[in-house]
Amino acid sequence: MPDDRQASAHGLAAVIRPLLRTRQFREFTAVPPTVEELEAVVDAARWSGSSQNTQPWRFIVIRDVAAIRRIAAAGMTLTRSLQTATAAVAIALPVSPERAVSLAYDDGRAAERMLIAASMLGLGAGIAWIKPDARPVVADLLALPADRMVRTIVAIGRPTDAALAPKAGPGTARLPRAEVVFEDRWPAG
């Protein structure tokens, strides 16, 4: 019988599993979200923190398969997700070097939370990167005044079969944890 400490780290594994469980998806059925769904996943997006609680995004629900598709073949191969996917939220932010690097951490933040928000409601998403080069196209397609920009897209749907089947075998997702996860210093040697 397993001591109280093990039970206790069996149980706290529990509450994060869905955390754990959250993954990338990149091919979707014909099937899109509904708009309860997709609003549930722009919230999760809204709620989540910035740097200094500045909120400097603004979320672009598109539902228009078309500008998606467009989207894709502007910015492949890192929009793949895209190609199938049958909703989106783009994540505009301010045009701002200064604020590049907290930009880009509640950029990554918000996206996050939408992945983890569309696992939770048994959807797939998937996270398209916009390279510089695509931008005035999705700037053009989704009307972006000058002052804002997208770098991340985030693709939803209903993953595919194929989509769904493990990537990697059992126990081979990850590195072990000894090899990531150390105590108060790097390790010696």
Ligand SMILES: Cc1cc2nc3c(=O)[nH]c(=O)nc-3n(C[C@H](O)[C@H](O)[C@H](O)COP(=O)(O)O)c2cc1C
Contents of the next structure:
Amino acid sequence: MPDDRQASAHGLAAVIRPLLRTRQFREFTAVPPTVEELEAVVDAARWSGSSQNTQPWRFIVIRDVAAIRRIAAAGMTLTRSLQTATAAVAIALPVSPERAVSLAYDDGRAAERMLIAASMLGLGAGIAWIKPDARPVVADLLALPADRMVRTIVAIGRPTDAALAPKAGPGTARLPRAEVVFEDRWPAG
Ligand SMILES: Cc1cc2nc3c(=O)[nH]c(=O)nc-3n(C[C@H](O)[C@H](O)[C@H](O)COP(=O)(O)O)c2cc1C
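Same protein, different condition: the form predicted alone was shown, now please give the form predicted together with this ligand.
So here's everything in the complex, that chain up top.
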């Protein structure tokens, strides 16, 4: 596909639009997602593929806003989306240094699906990474067993009007296609 216009001409762009419009949201209104909306978001994550279908994740749905705010405070500034989120989903993974790369990959797949699902439901979501120094606070708040850790918490809510405003000009939030997509081989020069 030579360029975005051709994809659009074939209607393909419209099909993949839910993916393209998925963004990182960090500011939410006080109106929380419904239980059903959160279930739908977590189901999208639960059905993600994982290495050897091990499904290493356990998802902790957090609707206790006080707990969300305590996590936000512990992990700033990576956790700033949790300062206003009205729900969150923590991805609890096994502590297993020998599987670290594959677990991180699975973590990312599940997180991205939650962002997409939230967007498709008219919600907004954002990734908050928990730095190693903040992990004990999170482990304590979420009552994690010793053999589980949380690197990713997905903040969820209803984006504020300000958050919904475009962060960049149309088509400029990502590198141009020619800079990142190559045909058959790495380009010469
Ligand atoms: C692996 C990964 C980790 C991220 N960690 C954080 C984070 O800890 N806190 C945060 O606010 N955003 C985090 N982000 C979100 C990125 O900043 C965001 O995807 C990027 O700025 C593009 O934003 P956009 O999709 O809204 O254009 C993370 C994204 C990825 C892929």
